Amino acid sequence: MKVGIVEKPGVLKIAEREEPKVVGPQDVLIQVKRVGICGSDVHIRHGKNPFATYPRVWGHEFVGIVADAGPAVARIKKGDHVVVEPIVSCGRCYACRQGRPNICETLAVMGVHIDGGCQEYIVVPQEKAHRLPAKTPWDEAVLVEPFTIGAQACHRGNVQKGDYVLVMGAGTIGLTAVVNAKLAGAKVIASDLVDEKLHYAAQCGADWTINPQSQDLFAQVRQISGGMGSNVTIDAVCNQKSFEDAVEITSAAGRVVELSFNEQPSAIAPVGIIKKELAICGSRLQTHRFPIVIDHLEHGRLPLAGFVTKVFPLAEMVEAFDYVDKNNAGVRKVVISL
């Protein structure tokens, strides 16, 4: 079977390797139908994700049909549509104690730390394979690994109906925490420096949009907020100045919730932070964030029209790759076609 690779950073190839078998009696073998870009997997190519292990087949965010499954599965058959979730974690630290299974001492990420979605085939455990609609097309299917992260972002900021809501950066993950906060039916306020963007932005259900180039940011959220900020600042832009600036705008009583895997440190004065009595949460991946979406899926609540920008066959992977290099501002999600 052919499967994408990243062999090293900078080197992304299609190779050839033995189409796996179901070996234990949960094992689930899956044809898969589509692979997405994410961001994590461009950085995984250039050498800038810390996490990567290389040679390393990509992809976290797929979809497939099941072709085969051991005897002890009962969840899902021989023929459902699925959608995986890529963590494998230990259940037995403390992390996975307290139901957190996404930040586990021994975390691994399918298409990071092991082998990934980009194959024709994969195994998993039937645990990791989430039933979806069978009417549900597959360019519409892979978007739901994406939305749990938007999902998980608003579960951390703990957001509640009528909550001012900044979301701060509108590309993929921004625009899937608008979506899931106005489901929680939040008043939600997308910011951005680029139009395009705060216009899909829209499009997916913000309330207002600001781009910080020709707005004052700090003054329009107050605006619309009756004087006093943001009650729940989701931070997708992910930079030393947007970290900085969550902290500053939301209301007292307030959540940030923060997405960056950045390693430089910010300018935070803690007063900033006791005086209002903020939470400050980081967000990482999803925990049971799948029936959720998947429910929302089900239900037609996810504005998905025009979310995938491009679709690629898997012969023309390194062009989808460099596609989303050259069209960064323009992209909301590139899938993978096997």
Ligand SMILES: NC(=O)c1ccc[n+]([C@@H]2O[C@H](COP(=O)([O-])OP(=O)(O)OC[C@H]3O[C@@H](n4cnc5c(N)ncnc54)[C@H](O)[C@@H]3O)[C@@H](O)[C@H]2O)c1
The other form holds:
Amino acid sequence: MKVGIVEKPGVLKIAEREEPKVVGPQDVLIQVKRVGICGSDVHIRHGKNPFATYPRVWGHEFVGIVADAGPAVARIKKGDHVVVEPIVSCGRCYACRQGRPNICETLAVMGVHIDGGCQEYIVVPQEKAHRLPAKTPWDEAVLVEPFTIGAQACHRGNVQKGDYVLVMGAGTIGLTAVVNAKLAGAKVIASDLVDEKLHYAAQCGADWTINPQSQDLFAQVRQISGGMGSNVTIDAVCNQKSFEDAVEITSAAGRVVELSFNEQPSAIAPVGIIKKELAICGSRLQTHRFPIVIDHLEHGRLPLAGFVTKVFPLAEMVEAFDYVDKNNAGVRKVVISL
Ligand SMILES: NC(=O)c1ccc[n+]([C@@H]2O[C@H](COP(=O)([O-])OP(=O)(O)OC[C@H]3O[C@@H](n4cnc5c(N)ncnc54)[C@H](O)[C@@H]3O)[C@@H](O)[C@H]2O)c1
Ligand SMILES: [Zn+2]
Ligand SMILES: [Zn+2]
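Provide the structure of the form predicted together with the named molecule, given the form predicted alone shown above.
Below is the entire complex, every chain and molecule, led by the chain shown above.
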């Protein structure tokens, strides 16, 4: 079978591998239909993801059909359409015992630490495969994983009905946060430097959009929120300045949700945090968000039509990654079809 692999930083190619088989009683074999290209896959290709090891079959956003199942598999059956939850955790460490396997001490993410979904067939334990409505087009189903990231950010920020939520950055992840915040009943402000991205954010339900290059972000957010600032700020820009701005702009009793993998320190004075009793938290991947997002999908609550910008066949995988590199402003999600 064919796999898409980053052999070493800078070397992305299609290779041949033996087709995997169901071994354990709880295993399912999945025929992969679509894999989404995420910013982190681009970083893995270019050797800029600090967690990745090589060679690596890339892909953590993938969907497919159950092609075979071990004798103890009960949750799903052959022929089901599924999305794979791409994280493997130990089940024993403190985080796992707290019900937070996404931050397990020995967390392994498919496509990052272990091989991922860009292969014609993959075997995963049944609990990693979530059933999808069979009627959902593959080019929409493949968006479930990215939408779990926005769902997690809203969960971590405890977004409540009526809250003013500022989503900084209307890239793919910011947009998924906008959609999830709207579904939670929040009033959503999105910021981005690119007007085209703000246009998408409005399409995704943002009530206000701000371009900090031509508008004063702080003044605008204060004005919209009646002077208090955003109650929840989700940082999907992810640089030192955006973290500092998020702490500054968030209201008393507010929450700052940080999505950044940035290793550069920010300069934030503690007094600004205690004065407002801010809760500043990280949000990494997701916990227990797949069933919630799939329910939204099933009930037509996600604005998915047109979210996938372009689909490339596996044979044109390298061109697809080049396309993402060259077209950042216009790209929401580029997908590989297998
Ligand atoms: N924590 C997690 O689980 C997790 C998961 C996925 C991605 N991420 C991180 O989230 C971030 C966003 O991912 P993405 O795929 O959406 O990236 P992206 O590059 O598509 O989006 C970033 C957006 O921020 C905008 N931007 C840049 N500077 C800005 C500024 N000063 N103000 C407003 N907007 C600005 C850009 O125009 C762009 O649209 C990345 O840093 C990524 O590593 C985190
Ligand atoms: Zn992703
Ligand atoms: Zn663990």
